[in-house]
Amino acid sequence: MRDPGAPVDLYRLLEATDEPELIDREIPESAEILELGCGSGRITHPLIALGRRVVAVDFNPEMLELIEGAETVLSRIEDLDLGRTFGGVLLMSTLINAPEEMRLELLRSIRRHLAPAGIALIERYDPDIGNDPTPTERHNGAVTIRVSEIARRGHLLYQTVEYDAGTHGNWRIRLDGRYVVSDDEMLADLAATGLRLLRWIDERHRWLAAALV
C-alpha cells in the first residue's frame, strides 16, 4: 500500500530538515534537477534558494500551484516523459517503499530522465524500520510527529502517523502494510531499469545515489 500522503494544508507547515544540504552536497553544481513527487515545494524552495535550477512535478494541481521559482509539471511520475534529461534526479519521501511493479515504473521514469553522467538520489525507509514498535516523536518547526501502532510483518510495514500542528491543525494518517524495500532488491530493481548503485549515503541506508549503467 502506497502512504496516502500529506494534506495540502499540513504540507504548507512542513519544513525541510537537512535534505537540501545533502541534495546540493551530492548533485553537481551545474547539473538542473529533475524532483519527481515535489508536493509543496517543501524541499524545490530551499534547493531554489542555493541557487539551484529545478523541475519540479507532481499529480496534485493544489501542489504544483503553491510552487515558486521552478518549471512545475503535472503528472504522475510513472507516466512522465519530458524528452529530456537532467544531471539530477530526485525520488524522495519514500516513494520508492512500494510493491515491485510500482517500484520498476518509478525507476524507469528516472532511468529516461538521467543524464549519461547525471545522479540520481532515492530517499526510501531505513529497512529495519517497524522492528522496534516503541512509539516516537518529534518536531519539524511548529509540526509535532507522532508515530505509534508501529508493527512490522515481513516487508509490510503497520503505524500511525499523527501530525500535532495546534491550532492550525491535526492530521492522522494510518499505514496498512506499506512496502519496505531490502538493500537487495533495492539493488535487483535498479540492475533490472537500466541503473547501478553508486553509494549508500547514510549508514542506515535510507538514502542512495545510482547512476546510469
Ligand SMILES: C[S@@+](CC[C@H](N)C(=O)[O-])C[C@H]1O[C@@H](n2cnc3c(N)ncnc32)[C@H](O)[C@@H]1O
Contents of the next structure:
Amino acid sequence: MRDPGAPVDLYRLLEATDEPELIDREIPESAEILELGCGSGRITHPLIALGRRVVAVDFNPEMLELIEGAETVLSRIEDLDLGRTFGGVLLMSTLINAPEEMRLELLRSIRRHLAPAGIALIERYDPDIGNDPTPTERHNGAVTIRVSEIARRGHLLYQTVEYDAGTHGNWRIRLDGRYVVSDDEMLADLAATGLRLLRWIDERHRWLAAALV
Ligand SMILES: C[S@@+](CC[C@H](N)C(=O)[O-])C[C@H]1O[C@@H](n2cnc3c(N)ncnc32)[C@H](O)[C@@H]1O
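Form predicted in complex with this ligand, following the form predicted on its own:
Below is the whole assembly, all chains and molecules, this chain first.
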C-alpha cells in the first residue's frame, strides 16, 4: 500500500522543524511513544536523539526500511492492535483530515494504544485553511514548498503543493478535496471514541492533546 502524498524520495529530503521539541515537551518524559504514520523517520529520528523511545508504524515497507533506532511495525493504523499501551501516541501529518468513518477508525486505534495517564498528540489542518487563496512559498532544508491553486469548498480543501528540490527532484501533489475537520467535529469524534480534549496546543488549533475519558 502507498500514500500518494508521501513519496519516499521526497520524505528522505524533508527535515523536521519544531515538531520534535513540541512532542518532547507535551508527552511525559518517561513515556514510550507510538508514532502512527512515521514515514521515513523525519520526526522519529530527532525524537530518538532527544532520548525518547519510539515504536514506529507505517503501512509502507519502503518507509519503514529507513527507520533506525526504533521498533517498527508494518500495519495500517486502523488495523493496528499491539496488545500494549503507550504513554504517548502520535498521529501527525494531517492524517486525521479524512471523512468521518476514517477519522473514527484512526481515533479508535489511538484509544486502543493509549495508557490510562497517556497523552495523544494529533496534528491536523488549521480549520481555516484554504479560505485565503493567496499562493505561499516556504523552505524546508533543500526543498522549496510552493502551495498554489488553493480553494476551499465547504469542508473540502483543494490545493497544489509543489516540492522543488532542484536536481534532487520535483514533486507536484494535487489535493483534490481533502476533508478539513472543524473544532466541533474534532470534539465530537474524540467523545465518540472514548477520548477527550486536554488542550489545543497552538492558536490555530493545528495541534491538540487528548487523553482517555
Ligand atoms: C505525509 S507522510 C508523513 C510521515 C511523518 N509523519 C512525517 O511527518 O514526516 C505520512 C505517512 O503515513 C503513512 N500512512 C498514511 N496513511 C496510513 C495508514 N492508514 N496506516 C499506516 N500508515 C499510513 C504513509 O505511508 C506515510 O509514510
